[in-house]
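In the block that follows, a single chain appears as structure tokens, in the form predicted on its own.
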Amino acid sequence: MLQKDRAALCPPMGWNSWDCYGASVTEEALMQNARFMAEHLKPYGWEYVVCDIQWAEPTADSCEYHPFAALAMDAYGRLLPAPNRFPSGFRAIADSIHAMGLKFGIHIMRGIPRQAVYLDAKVLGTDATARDVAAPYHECHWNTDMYGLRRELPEAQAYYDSIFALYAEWGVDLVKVDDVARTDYNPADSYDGATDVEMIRRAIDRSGRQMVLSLSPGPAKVERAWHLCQHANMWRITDDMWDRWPQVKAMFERCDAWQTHVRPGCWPDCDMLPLGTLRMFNGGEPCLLTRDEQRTLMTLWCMFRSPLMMGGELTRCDAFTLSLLQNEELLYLDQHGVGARQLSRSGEEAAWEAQDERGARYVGLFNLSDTDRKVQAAPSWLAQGAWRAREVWSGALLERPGASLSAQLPAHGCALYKLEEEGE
């Protein structure tokens, strides 16, 4: 196993502030939620408070990203929290957030920031500026606060040193690096950044604290699962996940392509849970997808094995928005599973199943189509044994299975049967 794997033996669980905030979360919230996770989502496993995009950004305000505004900045062109939104500063909200027993992520992008250049601030512990080190011909395509980096200069990667050397002083537990998953700056490979990937997992191993590496945004290339295993922790299958069934029904055909590359310390990212009260740059506005999608998003997130990242704001979530977040037998799967695989899909409907470490096996049937549907599965050692079966969201016992599983399930519904063999 490699070092950088323990990181994240499981899968990472938390929240993040971009589905409710944007780009303008503040501290005050980012600690609102941090509270909440501690007191009611701790037991159940959540542990990471991430602060995502633009946290340099004085002026953010919504989700839209100010062309070239200015930004908070040391004198060596590494970017720190606006102190009109982050008045105590980094290091001091993840020692709070430590203290409640929990971890603290921030948002990076890719390469060095533009306004670094301008000013030919100094690369630290080097003769070199920014200006010697920046590829503004790299940049990226939807943001312009960065510029890439000349990544053959040893320069270069002094300033990724350098940026991951202050993340470790501030007490930083996971870096969720954008526009170097999928970078589209080539035509030809949209997984033009993997060099970055090297140089920052470099930088992350040199800076002496462990730190999840998390790569966004997607959809990441499966021909490179072997680079991105080898470099990062989580990495994102999907562009920008929110709460539209499409999304949550295109995710059944990009599990199935990650399914053999899902291991400790290595998770293909199904991208962050849009449940709850989202957009809060609008005033707060409830998750668009039914309850029976939620529970379907929820339970092939978990089969699957993929990174949770609530993106809801927690101080308001009911108790349906709980009862997803708190489902124990769930969630022990998704951090405890093994051989996850597809047993079958079509337009209208898919089977997945799944074992845990204590030995009892899952199936979850899913109605992807827009009427009810009955779905049925017959997985090969169904047949071999006799079976106590147990459905995980209702809690309701099965008669004795025979050689196959099947459901009445309403349109975008699920069924995940826990089976155990009887005797054990």
Second form
Number of protein chains: 4
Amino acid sequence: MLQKDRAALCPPMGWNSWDCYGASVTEEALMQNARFMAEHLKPYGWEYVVCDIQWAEPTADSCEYHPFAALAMDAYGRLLPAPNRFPSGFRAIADSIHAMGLKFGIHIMRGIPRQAVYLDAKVLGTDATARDVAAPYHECHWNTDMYGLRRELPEAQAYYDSIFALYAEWGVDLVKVDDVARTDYNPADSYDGATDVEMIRRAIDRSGRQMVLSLSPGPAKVERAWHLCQHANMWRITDDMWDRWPQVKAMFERCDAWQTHVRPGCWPDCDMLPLGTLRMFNGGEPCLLTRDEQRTLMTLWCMFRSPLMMGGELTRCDAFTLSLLQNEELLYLDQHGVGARQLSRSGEEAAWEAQDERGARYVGLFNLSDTDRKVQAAPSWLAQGAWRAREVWSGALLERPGASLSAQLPAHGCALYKLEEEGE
Amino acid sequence: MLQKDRAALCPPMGWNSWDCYGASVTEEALMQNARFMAEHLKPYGWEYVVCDIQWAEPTADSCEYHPFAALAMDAYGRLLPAPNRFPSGFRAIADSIHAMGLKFGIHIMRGIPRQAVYLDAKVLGTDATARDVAAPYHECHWNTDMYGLRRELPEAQAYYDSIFALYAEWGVDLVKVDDVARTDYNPADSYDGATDVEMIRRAIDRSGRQMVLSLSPGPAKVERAWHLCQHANMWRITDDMWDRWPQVKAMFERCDAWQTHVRPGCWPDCDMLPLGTLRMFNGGEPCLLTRDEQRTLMTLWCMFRSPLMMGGELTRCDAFTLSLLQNEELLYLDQHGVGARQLSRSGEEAAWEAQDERGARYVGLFNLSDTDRKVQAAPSWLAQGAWRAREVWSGALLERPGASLSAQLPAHGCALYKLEEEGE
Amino acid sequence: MLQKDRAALCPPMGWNSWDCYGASVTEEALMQNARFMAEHLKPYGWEYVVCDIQWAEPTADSCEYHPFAALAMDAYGRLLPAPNRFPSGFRAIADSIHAMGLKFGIHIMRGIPRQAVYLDAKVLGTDATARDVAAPYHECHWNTDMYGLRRELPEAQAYYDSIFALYAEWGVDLVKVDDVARTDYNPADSYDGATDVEMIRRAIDRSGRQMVLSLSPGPAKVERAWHLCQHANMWRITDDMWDRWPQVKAMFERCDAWQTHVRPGCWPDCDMLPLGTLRMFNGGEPCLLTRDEQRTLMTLWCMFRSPLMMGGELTRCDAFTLSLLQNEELLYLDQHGVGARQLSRSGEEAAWEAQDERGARYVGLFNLSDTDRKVQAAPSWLAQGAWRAREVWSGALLERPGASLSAQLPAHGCALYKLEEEGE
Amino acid sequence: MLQKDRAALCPPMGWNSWDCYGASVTEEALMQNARFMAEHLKPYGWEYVVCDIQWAEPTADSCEYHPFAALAMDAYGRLLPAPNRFPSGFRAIADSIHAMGLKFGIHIMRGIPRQAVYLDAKVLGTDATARDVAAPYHECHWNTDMYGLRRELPEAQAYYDSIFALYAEWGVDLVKVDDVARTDYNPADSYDGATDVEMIRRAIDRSGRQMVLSLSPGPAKVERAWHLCQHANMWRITDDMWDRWPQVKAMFERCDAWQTHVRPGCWPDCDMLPLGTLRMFNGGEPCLLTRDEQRTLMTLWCMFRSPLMMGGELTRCDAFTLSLLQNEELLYLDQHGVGARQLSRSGEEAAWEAQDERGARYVGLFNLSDTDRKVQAAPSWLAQGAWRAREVWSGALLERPGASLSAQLPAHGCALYKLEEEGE
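Please show me the structure of the same protein in the form predicted in complex with a further copy of the same chain, now that we have looked at it in the form predicted on its own.
Let us now look at the entire complex, which starts with that chain.
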């Protein structure tokens, strides 16, 4: 186990502002979610409150970015939370969140602000300026805030060191680095995120503070699994995930590809949970997934052991959504599952198995098709013992299942069986 | 563990005719290698004698294929060993090899012979003919023997069933299926090998005989690892491997990508060992790798637990080559290693660690650069115990290595340390 | 002017069997269309009767190909018309067509029959056989009849020479060579049609008979214009064209790209006219283009000077269709136009101008949008003279148009103005 | 003929600063070349003095660009010549050049300065600012000066209008627009130069001053020929051309593709003449092409009728270089040739023919191979008349050439025959 693994021995669980606030999250929004989490979700393991993109931009008001917007920034080209949106500043916010027994995370883009380049800001602790270290043709291709960094220069490392030193001062516990995990993002400029990841790893280590390193967006390449495991704690294995069934379904293929790369400190990330009330900047829209689809999503994420970052506004959670976030059995599987693996997969169905540390075995059956369907799995251990089965979502008991488990499932629905040996 | 895994609980070890005989292998060549293996290598675990490509072609005489050559074939479009090259037939050859305590393998191409299509041969046990089941635009793109099969037809499965029934009769223990593992081989025809692999798996299972299923050529895609593990026993993770250093070096990247997919019954395959005397059709050419490069190759293959298929003509083995094939410690690691993983890798060097079932730990250091270089590794367990180290290739002892292991290595060279806890 | 240009000093006009008979054309169909042409269309310049694909295949019965079907062939691997479909043979059919004052064309695929390869037929006038000259990996990717030819071998040229000698004996006047004009047809095998085109040019020249060389399918590459002009008489500038508006509309882009490459002996080809009664193998389906779309098609084809090959069954022509084929003014523009060029083009509209040899000027206005639209053009010569204008399709007169021509056009409709200077 | 064609009825001839001064050209360099041109080259038709890239950048000193350099700019985001490099300003420079009877050209990049965006400069004559009209993801990918423009906005057109109004005030006669002719420059951002070209055309027309519009860099796509002819006067058909033989040789393929698109007002551009003394920023390097290669270059450029922009420092011209620039016969062919076309081309040789307006015919023979070679051409008119031939470069006379012209040519060499009918 590497030192950096200790920052995330279990898949991180928390809330992230993107799905409900886009670029426009405020201190108020952060704090009301933190308070809700402390009160209702902390006992279930939820702990991170993550402020997503554009916190330095005073005029952000939706999920759109404002090209060339002026950003809050210090004299060393380090972005600061926009005072009109985060009047207390991130240090005080982190303190408040810590005081609730929770943790604080922030989002950053790789690189250095274009604004720092135009102001030719000094890089802290060096003789170089932003113009010296910026890489103009490795810029982000969907947001105008940043240029890339000239990775061959020690002063570029110094810039990263300077921002993580600041984050350590603030008391940040998790950093989600954006525009870095998908190495073929822009084939025209041959940008490869690997070097940025290494530099950021080094900057965190030098900061003296333990922080979870989360990489975005995906899909990360599975050939790069070793490198990712070596440097990061979680990395997106897909592009942005929203409340649409085809995206949930597509995740089964991604989890298939990544299943052997899940281990303490190293968490392939299925992205936020787009559940409950989303898109507050549009007035608050309810999740468009059916309840069956939401159960399927939760079951896959938890068996696979993805990080769990709730995307919906917590204070608007209805009872069903809350029941998903407070399902102790499922969350236990996510946090403490062992040996999860896919049993079968086709375009129409899938099955997974996992164990927990207490000896129970789990089998998940998934109907990926658009009509009712009987789905079946026959892991070899099933016939070799005498099992007692209970379906987790319904509580239904199934005595002596025999050599196979099967369920008649609605379209996009699932069953999750927990099996315990009789006589235990 | 799947039923098919039992055919290869350890990485298969044997000899394959391609590197020395190309398309022109004969019964005589097979038998002389079998006899040598029985006498000199069997005690070390070597057991498969594999007859590679073009055994049905009477005029094959080198590593080149003869376009449109007439093939030996039965009335059901099933290829037979060319009588002039294999006068005893494969059943008798298999019997002889089995009598030596060894196992017999053959190579096939996916699909159905073009010759069967032109003769419109009947598919055994069906009313269909070869013309009905052949898929003309999914043919092989580097050999004219075969068309693809129309995978949607049960009669296509019947054809595969019919050939594997024959192989079971012959007593075949391993089948290397060619033109099937690299799913993007021919982007123009959208051929995907996955369905052929499933059909062949089914045909083997129906044959009633346990056979190792080996897929070629690579590179297989790591995203497909689960599917490959589910159906095959070994699959090539590279294109053809020859006695050239850049190919050995490139394997470090492939092993990095595949390291978490190695387990009993499922063996990512680094391809044949191009050692000793190769290319007998050119008169017999000595391996062009230096001794350092050969040791590096053997160390990586064995730590990674690749199948080991000797490519050189066994009866021409010199003492050095034989010492590689009889290195018990190394072969034990290949056959019974545990937890092998890459510790580090750059363009210039790499390090791996592994354990064996008896508690010993191994660290391999590799100099991938073209000049002398000091290579170092510091796995965390090293500092936590009191170890006794021995370099496997040289036998040199290293008392109390401390927190790291290092070695001054020649270009392309390696060191393999075996570490045992003191006092044990 | 090159010698080969004399075979097609004007754009060839005729009838082709593909659009109505697919692969299943017969002697009877050829002859009934020839008789109709001789009687009703010959005075308007129509002269070629072209037998399209699969005439050697006895069982062809639709527009589908039968994989691996047995073909009529002579001892030298040269395909012959299937006797059941063409009982008189092509020599007698050509004689009959010639006796009507018309010309006879046939379709061929590039390459050599796979069947000749399996029978190992001799190549006429050489010691080589089909197996020697066939190129297995340059085969056609949508029809199983042929392999490619190994273009580096003189015996491959001899094969082409042998088939064109036969066509000269038959009295063939036009050969449409298929699978040859689109050089990037199959990126996986790096096939380039240029060498086949050169070989076929040579074979025609050696045959001693003048034949129009027509290349198919497109799109040919405009970078290759010089090479095509040097060797062929017409070549497809699009993929197959059918009776669908998007394909008509797309032709405006193609004509834009090719407009400077139109000259006697060299005719970029917009493909057959899918007019009247099509798809006789489905019982005869009426053209799905509206009358406006058909007029637009005819106006573009004729201004651009495309070859005109009627695709519909002639004996089933209704009065409207016949009026298109007998429009003398339009056909004169096609056969004798001068200086055609695009005046303007956007996604919604286009305008072209042309002249005829007698001093008249033409302006075509085209509404490419899906709603009514006023389309306008103002060629500079218009304001510089005193013109008398007549709209060709409606006959409407327009005195003194001034500096621009405009028309309110229905969706997909056109206007074609013929302008003559007053006082002439 | 379009109005814009009148700006360039013959291929523009002049001098461009790039090949000798890169980004670092100064007023002094411009003026010394202008004076040399006026004295030595103007009688031969040379007239444009073109100031290439980076004239707004005070610190430019080589062919490299300085990322993020501060630029001279007015309050409306319009770049100005850097006062330290062009103390008199462009209006005075243009006046001086005009006074010599010459013309003045400048280079610009498409788009709007990034610096204008950061300063949020107003767009002249509108309420918009640079931030409103800039398109951040359509920026140039090899120079940091500019962003793209949001082409859907009238204010973006207004920006172009504002800069061309300034150029008209200055008295600019030619504008070379960069980063615009190669439409697939950056596949990742789907940038298409066509709209910029249309906007710039409109801005020139609105400026009230006739200016040659030259587009760079290539290769432009030949499918776009019509659009280019409609809007520009010259456009690069290759990437940057330097003094290397492979680039000269490659131009034969480009001229083949573009030969039918050459006409008054529309000149496919083979790029600057890298002759004489180049790269003054490296101290002045002599052209690396052999004399044979230089003659081949000049012969092809002039037969094809490319614009001729001398790249070497004029005041450093040696006698041989000067003889190329003063070859009246060759320049006459470039300026007044008719009907130039390729006769033949292979990897080893090429032949072209052309005529002049006075009845003479020309045949160029080119040896593209690396060894001596006899090259031959037999245009059909040759055998049909009685001709008198003279080789232009050597002056050698050839009486009665017969049906073909041939020459033994050194590697990369050429012969250019001028043929006149006897008795004329």
